[in-house]
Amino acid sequence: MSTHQDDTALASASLPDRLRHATRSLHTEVERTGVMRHLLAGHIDRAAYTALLRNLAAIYATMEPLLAAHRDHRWLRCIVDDALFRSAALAADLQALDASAVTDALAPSAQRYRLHLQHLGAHAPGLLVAHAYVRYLGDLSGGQVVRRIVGKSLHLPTDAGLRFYEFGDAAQAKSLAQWFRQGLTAIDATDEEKQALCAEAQFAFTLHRTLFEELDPGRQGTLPVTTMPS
């Protein structure tokens, strides 16, 4: 197929297909970066995993109130559902793993991510769709694999510390992922707007890549941290 035909096919593709195509290589790269590389290999300790959850919790705690506040936006209303929200589960996991981690300092990249999300909430809330796509579909699919690896690596006797990945049983998680993809497909956006959403999803993956690099257990203690503003 020629480049022109490729471009034509992509332009007519659904939004979830375009997002997947735009982020495929970055997704693979991020999974092999820093702390995620250690985690997926089953080589992560409680301290490194808790640090990861702490930083993700800060990102969700910023993103989810913005999604809720703008849920009537013509795009966000297609994909926002409280069943997706992870903030409460992350807080419970941190409490179960290490209560002191709830107030630990953030990696600089997590703070930058939070500021970026706040900027979108104030100026371009529709682009939050891209960040919801990166986080929630990952949680609903690959997150289920991560749950098994973490439970085995940390020898967790119960689900305490693993609530982040709880979406009900496998059928419920699959149904929620399907609903989310259908919501993405229902978003009424121009080709230019879809390109902007794809570019924002790519940026979300680059933000995650930097965060996972900073949280690499081999680099801990060498980077500055940023305290979370009140």
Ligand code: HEM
Given for the second form:
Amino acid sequence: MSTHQDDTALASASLPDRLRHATRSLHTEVERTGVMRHLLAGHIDRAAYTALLRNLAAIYATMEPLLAAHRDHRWLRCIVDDALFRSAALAADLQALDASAVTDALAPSAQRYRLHLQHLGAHAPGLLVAHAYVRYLGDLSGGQVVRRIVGKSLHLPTDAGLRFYEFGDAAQAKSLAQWFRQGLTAIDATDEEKQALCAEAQFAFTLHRTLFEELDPGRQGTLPVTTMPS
Ligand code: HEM
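Next up, the form predicted in complex with protoporphyrin IX containing FE in place of the form predicted on its own?
In what comes next, the whole complex appears, and the chain from above leads the way.
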């Protein structure tokens, strides 16, 4: 049960600590959901992995131009750096994995995610911080574990197909994550605004949870899909 003392301690905690605390249980959930569960168990095949990448690529392709367009925003300027951007790496991976074999369809939740990001870009760009947190700290942390599992599961002989997880060597990935956390700490936000950022990060996790359910290889073919806009 949360006490007044806990609440006070949390309110004075740094933004990265608050984000971690707010999303901890959702993180555990998404790791165990749908396609992610198969992936972690080492049971993902090329078609399921490529479908996952295609959907993530669509999300990044929406998020990154918005982050770049709003990089002068007083919050975004603390955490936006080109070294984080994944769109080019995702395109290279899709090419290396011969994504032409997979349909051009997007899962409904990826489409919904894109619309939500566009809405934020137009009306509340500061909240994009929460989405950058969920994606980039995830890629920089757990992504490094996922990379090894995917390489093994798909029998990839080289790093071709695994560029998504590449941020330089381990030390560079670590220092980029550190830089990102420091940037979050430097964000000048009120307690209420920090709460809004935490709620937005929670929402980002729930969108991922639905996406991973929709992309569960056991459910493929049973869900409606929307066509990827050009
Ligand atoms: C499925 C495999 C995954 C594994 C094995 C994994 C593992 C990890 C690990 C080991 C950390 C570091 C925790 C720490 O520094 O204390 C981490 C952090 C993180 N992961 Fe994951 N993760 C996975 C999936 C995901 C997904 C799908 C997302 C996003 C939707 C995500 C988002 C994050 C975030 C935002 C952090 C930073 C937490 C923080 O320090 O604030 N992870 N993950």
